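Below sits a lone chain in structure tokens, taken as the form predicted alone.
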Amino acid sequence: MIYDLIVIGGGPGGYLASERAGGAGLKTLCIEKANVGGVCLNEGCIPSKTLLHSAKVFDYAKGGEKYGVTAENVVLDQGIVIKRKDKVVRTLVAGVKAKLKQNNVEVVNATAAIKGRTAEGFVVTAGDSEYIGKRLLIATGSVPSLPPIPGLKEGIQSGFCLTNKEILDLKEIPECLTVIGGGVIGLEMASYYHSVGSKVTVIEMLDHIAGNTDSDISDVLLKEYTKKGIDFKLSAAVVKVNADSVVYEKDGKTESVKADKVLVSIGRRAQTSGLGAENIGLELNRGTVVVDDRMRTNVAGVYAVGDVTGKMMLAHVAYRQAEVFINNILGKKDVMRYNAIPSVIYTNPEVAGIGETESTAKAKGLDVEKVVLSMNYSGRYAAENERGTGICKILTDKKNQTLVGVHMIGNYASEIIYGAAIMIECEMRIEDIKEIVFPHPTVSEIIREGIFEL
């Protein structure tokens, strides 16, 4: 059997590309070693947000007095939370499978490897079978990075140390949770487990949390969670993991923190091990598949999308990359752009940002004007957030009078940021943005308020 397209990996980029290819009449095979939906749907985006919503409801129930609502004996049942998470995942995975079937995509559950190339196409093995594809799309995703810290491997084997996968399945709330890494995954899980009763410590090598998030925003988030009781050890390097503690160095001193569980969340790396890239001369750069702005690799007929490209490890980037790939193989010229990619941290409060930060703008030599507003300028935010400390930061290019960056912390930030994405992607002038009518009262009006401060 010869396929028009073989897709290796059934995560967001892989399954969307498969759906679109099948829907366009291409004979398509999608090979996925686990469940379709990939890490995002099964072990990441969706299950973590399901847990975080339960925590948010729990937080509101416990703190309702300031809104005139009093509740007694409020408890969270972790078992029910996990069952609901599993149900949500099953439902969405079933939906993806149905879409693939609807678009005549053949799905094989097995680990795939590239064997080579013949006159007929690319030969891919999966289990005991071989398949041939005229085109090949690599969408193998990423896996957690596990540094060579003494004791970490043994901790993973014993279940004392967890990755993003295992932390989502805990049936009991650990009394003490230590998180190695203050990036997106670490902060979201720190947020959840703190809300539901764990004593949480976050150890981060950098002098700030939230990675590349705008510094003003990450500072607010740090203050919020420090005030809530999370203990942050910044500029600290983990040097050893014991059977019941984590040892780290900070300011030249060696210290340790006791833990019942440890979450290791220091980043992810592209999954290309065992792929067989060398069998077709596929170019890799530090383990990632090298692609151009049309998602083409150095091998004609071979493409890659998603985390495996190492561009931006976000599901929505994989979706857009898949669209660019499909458009190009169907004859519609399209290119991938990364200047208007939203990023979100689903803590409580939420963090969202897009475009340039002050530091990236400075590095590029952009002359920017900034406005920083309290989210309380929004009537709805003030009505729903008693003593809310959220802010919205807007950056504009002085020369071109266009919006180049929006960063905010506060509830609904994740649902608002797409509007800023449109403005930046379309290179809208500030004067044009001022003519947009925002619904009132909404938190999104904070962008309008900021624009009129310029």
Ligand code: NAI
Second form
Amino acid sequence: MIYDLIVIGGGPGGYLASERAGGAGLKTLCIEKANVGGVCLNEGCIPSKTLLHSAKVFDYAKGGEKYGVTAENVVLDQGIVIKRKDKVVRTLVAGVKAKLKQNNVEVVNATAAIKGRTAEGFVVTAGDSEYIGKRLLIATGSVPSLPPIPGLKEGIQSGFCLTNKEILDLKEIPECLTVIGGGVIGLEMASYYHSVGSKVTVIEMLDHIAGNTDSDISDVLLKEYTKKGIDFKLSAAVVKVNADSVVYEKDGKTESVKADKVLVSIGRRAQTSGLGAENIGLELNRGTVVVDDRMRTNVAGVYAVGDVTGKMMLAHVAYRQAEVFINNILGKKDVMRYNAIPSVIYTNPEVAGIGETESTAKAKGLDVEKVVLSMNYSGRYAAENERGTGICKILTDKKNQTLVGVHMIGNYASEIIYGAAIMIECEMRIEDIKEIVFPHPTVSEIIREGIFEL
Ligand code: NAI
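Given the form predicted alone, state the structure of the form predicted together with the named molecule.
Let's see the whole complex now, leading with the same chain.
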């Protein structure tokens, strides 16, 4: 059987590309070794957001007094939380399967490897079968980075150390949770387990949390979570994992923290081992598939999208890359741009940002004007957040009079940031943004407030 397109990997990049290709009439095969939906749907974005919503409901129930609401004996049942999470995942996976079927995509549940190339196309093995595709899309995603820290491998084997996958399935809430890495996964899971009662310690190598997030925003997040009771060890490098503790070096001293469970969230790496890239001369750079802005690799007819490209490891980047890929193979010119990609951390309060931060703008030599406002400038934010500490930072390009960055901490930020994405993607002028009518009262009005402060 010769396919027009073989897609390796059924995560957000792979399943969206498969659906679109099948929908456009291409004979499409999608090979996925686990569940369609990938990490995002099965062990990442969706399950973590389900857990975080339960934590938010729990926090609201416990902290209602300041809003005039008291409740007694508020209990979180971890068993029910996990069951609900599994149900949400099952429903969405079924939705993806149905959509693939609706678009006539054939799905094979096996591990694929590229065997080589014949005159007919690329040969891919999966299970005991061989398939030939005229075109190939690699969407194999990423796996957690597990550096050679002494004791870490043994910790993973014994179940003491967990990755993003196992942390979402803990039947019991650990009394003490130590998180290695204060990035996105680390902070979201620290947020959940702190809310549901664990004593949480976060060990982060850098002197700040939340990676590339604008520094004023990550400072507010750090203060909020320190106030809530999470213990942050910054500028601290983990050097060893023991059977019941994590050892780290900070300020030249060796210290350790006891733990019942350890989450290892120190980044992810592209999944290309065993793929057979060498069999077709596919160019890799430190394990990631090298692509251009149309998702083409160095081998004509072979493309890649998603985490495996090592660009920005976000499901929404994979979606857009998949669209760029499909448009290009269908003859419609489209290029991938990374300047208006929103990023969100689903802590409570949420963090969302897009475009340049002050430091990236400076590095690029942009002449920017900045406005930083308390989120309390939004009436709805003030109404719903007693003593809220949220802020919104707006950065504009002085020369072009356009918006280049928006960074927020405060709830609903995740749902508002796409508005800024439109403004940046469309290179709207500040004068034009001033004419947009925002619904009142909404938290989104903070962007309007900021723009009028310029
Ligand atoms: P990350 O790159 O966000 O954070 C890893 C952190 O670990 C960094 O701050 C790094 O300095 C620190 N680190 C590295 N080695 C260390 C060591 N030995 N000791 C202490 N700290 C160390 O990676 P993370 O959190 O694992 O997330 C992986 C990917 O998943 C990211 O690319 C992220 O974008 C994506 N993701 C996105 C989410 C969202 O959009 N809300 C949610 C969860 C994950």
